[in-house]
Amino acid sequence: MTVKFDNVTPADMATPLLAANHSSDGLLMQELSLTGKISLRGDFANSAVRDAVQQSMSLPVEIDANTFDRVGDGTVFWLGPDERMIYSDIGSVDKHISDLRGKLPGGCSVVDVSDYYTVIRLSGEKVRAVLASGTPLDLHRSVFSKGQCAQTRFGTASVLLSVHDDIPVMDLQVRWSFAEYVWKYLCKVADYC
């Protein structure tokens, strides 16, 4: 298992794995830099909720189940009928949350979870095989392809998987407290696949 910490920047030090990377034959893994993450809950069929998010972040919230949509610097992930995860620039999170809280109707929840989750990007031909070793989710490209996301488990950790490219390139979002466990699991499996 090779973990490299070359060229670690202060922003990377704000992540649990310090921007670690690992490569093996057919797989490249790297922890992404700190990204702003906002947990949003509400009635997305309500036009006031949709309008608030559109005005504050220029993002759609009415998206198909288990998909995500990237617009500019933001990405919105469908996590459930009344739940979305929004990625944005880390420097804009406070502004977005303040704007949303001022515009959203009652019964909505908006929470900064930027330092609650980290994201591990996996790319290469072995991605599906490595991830399949730890999740019950069907990862076959005919079932789980570009633009889709799903909450599942990897080993004993709850994760959000998203497919960003058919190469494939997948992101695995995991709680900081499980990041090292998931990283070691991925590295071990990658070396044996």
Given for the second form:
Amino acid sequence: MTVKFDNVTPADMATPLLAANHSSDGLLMQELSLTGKISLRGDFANSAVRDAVQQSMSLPVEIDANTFDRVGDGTVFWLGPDERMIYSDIGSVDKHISDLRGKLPGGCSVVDVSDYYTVIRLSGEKVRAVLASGTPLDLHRSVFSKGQCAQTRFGTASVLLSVHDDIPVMDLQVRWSFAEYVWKYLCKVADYC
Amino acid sequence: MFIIQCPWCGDRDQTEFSCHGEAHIARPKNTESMTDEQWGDYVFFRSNPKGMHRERWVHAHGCRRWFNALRDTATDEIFATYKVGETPPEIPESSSANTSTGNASGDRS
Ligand SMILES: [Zn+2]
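I would like to compare: after the form predicted on its own, may I see the structure of the form predicted in complex with the partner chain?
In what comes next, the whole complex appears, and the chain from above leads the way.
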């Protein structure tokens, strides 16, 4: 297939698992198409930083530890006291980044990490059992439910887990080069859960 | 399994963390005028006690923040974890004998 780079849609863009999907009893897994991802670091107690992100992307950055918030097509995840991950439409990442860089005060960092990571969406009643086979994180719905996220490990890979619905629907973000390892691990344990 | 309390993320499994030795060692300011022996002490020598020890830990698979922990090296019990810059907690009396009051570690199952 020939890709025209002046009119690329997310579906044209490569992801490490080539949009792999898996379906079995009680479990659906799908690699999502390329999402725009922005690594943002700064002092979020500073109102100038908060205002800049609010104006550029309509997103709040002062959020509780290990939670995320979604507004429109933007999602902001807490990664650390001075670190957030922002998802946006892949087509508007460049615009958001130049916007943020123009508005943020000094001492902040804005980096396009769209192709550092990929995201696997898991849904169905077996999601918790499948994930529990690889992570030590407590996934029980009483402590890990809709709106919460956590960086942890799955096998030996560092991942970002987030709960999008209590059905459950969870997203697993993993580094590009670990994606195949995590995917094979997930498919293998799916047979036993 | 040990549960360690990250000051930012709360209780997490030991395997998300790594330990990087003794805490509260300040880099000397007068490096120009130090003797080789003094510099060697700063770079290589650590207290290595049997008993309570203040250590630097990092939540490597989690928020990737550094923090400090007060751990008994004989029992492996972690008595407290605290953020960088916070006042270190007092060392509990008769620490090695007292293994029931830890607030940051314990058996999960
Ligand atoms: Zn943490």
